[in-house]
Amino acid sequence: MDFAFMARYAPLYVDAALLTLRIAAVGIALSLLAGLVCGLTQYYRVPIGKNIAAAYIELSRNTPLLVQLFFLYFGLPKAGIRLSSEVCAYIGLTFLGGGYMAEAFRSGLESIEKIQVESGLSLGLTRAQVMRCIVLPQAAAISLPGICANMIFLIKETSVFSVLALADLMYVAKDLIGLYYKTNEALTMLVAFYLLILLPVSTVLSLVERKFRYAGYGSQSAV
């Protein structure tokens, strides 16, 4: 194992790092959105809005990522449509992100009983009051498990970021192997970088579920 090698070439691999976890962090953040409102959108049954969101979460959970970029980056151009690597990682991202989170989404708002609805409406609140103050907290606990697998996922799926030429961790860890010839060196470095990324991350989201869960977030006995 050349230390000196993986030494002279850490820098890249903190840069790409960087990258990724702004990719990430941006993703992840519009697929939460993203699912939330298809989420609602299903949860309320909205016309030809439940559709669209049926058809969105159908798409994004069945086409692979790698797929999904590659339209985005060699297909819309022949429509006179180009965007830049990275604006393709963000929509790709939040794309596919969007539709898992929006069947976590969707499974905690299904599993909040009508009673409860019907509980805050008869105290006068209005149905926008039901909604934020005893739907929502108890379906974001519930749905707190799938979101934090969903975003470790999502974490790990811009390893395929390489293929737009966005020098990601598995761009640097490709090119230094094609250039060098020093294959357990990249890998070794490439793996080391993705636990420094994941762990802490599973390891926060880990805590933060497990703190909803011992406060008692989710319970059906809210109202």
Given for the second form:
Amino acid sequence: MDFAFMARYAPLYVDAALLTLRIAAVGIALSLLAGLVCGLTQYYRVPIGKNIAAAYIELSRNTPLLVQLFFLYFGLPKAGIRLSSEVCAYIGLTFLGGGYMAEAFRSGLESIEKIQVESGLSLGLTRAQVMRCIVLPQAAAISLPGICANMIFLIKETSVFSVLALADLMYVAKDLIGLYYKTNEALTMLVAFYLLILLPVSTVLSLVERKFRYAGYGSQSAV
Amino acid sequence: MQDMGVRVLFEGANGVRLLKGLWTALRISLLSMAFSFVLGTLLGCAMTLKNPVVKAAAKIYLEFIRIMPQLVLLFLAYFGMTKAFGIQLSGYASALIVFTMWGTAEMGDLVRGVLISIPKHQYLSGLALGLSPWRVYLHIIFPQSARRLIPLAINLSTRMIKTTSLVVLIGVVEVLKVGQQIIEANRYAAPSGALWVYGAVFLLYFIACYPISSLARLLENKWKG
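Alongside the form predicted alone that was just displayed, please also present the structure of the form predicted together with the partner chain.
Following is the full complex, with the preceding chain placed first.
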């Protein structure tokens, strides 16, 4: 191991890790939004909207991100739609994540019994209030494990963005291997940096999950 | 210009070549699935043992494999092994090894989850009826576990199929690579080929995965009660 080499190129990895985190953060935020919209569309059975949401969910869940990115980045410019690689990354991650998040939200929303909504309405709450104050908090707690798993999954999926020539961790590692043939060092740092990103995130998420495991109205029995 | 692009898919053997490329990717996922279902079941059973050493070892293996992006694992096997140990694996072999290791971890976790979800009184009642521990597993635990496990395992296989698309990045000639070759070969004859070829690859993956995930959902709903 050439530690001097590793120290010299650590800043490259730090920048790359920040890029990975930024893409992941924006992608996760957007996919939460997309997922919530799709989940609500399906929950309220909005005509046409629910079919579009269902088709979108199936399409995004049954195709690999890499193939989606190739289509976005190399395919679409031929149809006159030219996107920068970072925009492609955001769209790709959101397209993929939205489908997964929608499923998580939907399962949460559907597990809330109808009587909860009816009770809320009979107490004089508006539909929006019922959703905001009664259904969503409970549904969110039930969806949370799924959402957390999806977040980790999405952070891991950012590793394919090197094909869009974005200088993320994979890209830097591959570059260093190609330039200096320091494969051991480059890969060790790659693993170290991914652990540095993913271990804290997964620890925090499992703590959050444990903290919010309170809503158990009929759906979650403590076996 | 658009209609010239779509022609690329049907010219010569292009369509067949794409399908063959897809088959390369599918074969990797099918083979590693077969290995990892067997190994994962063993791992999952081992994780329910009380032995702390086995438990700790399995846990560390599981956490490491599952937290690393699969692409990193592929790089470790393909580039890392060669440099560090002088073991030269082809892209195909390293993909098989990595996906088997990853699938084993995922499958092990599913098996463990299913086994501990079977209520304890099922074990105890079996033992109280005078069955040997082995028979309790064979006749009582496994049949119940299988119903919960099969939909999850099928879902895992669609994830593996999707993840095998990554092998193009370690030089395996699969459907994306074949697509690139077709696009390059027709660069001047059909400039808009990329749109159609990548669109076709997108659809091919959907056609491969959608029936499988629908089957998983169907079984899940059927066996829920």
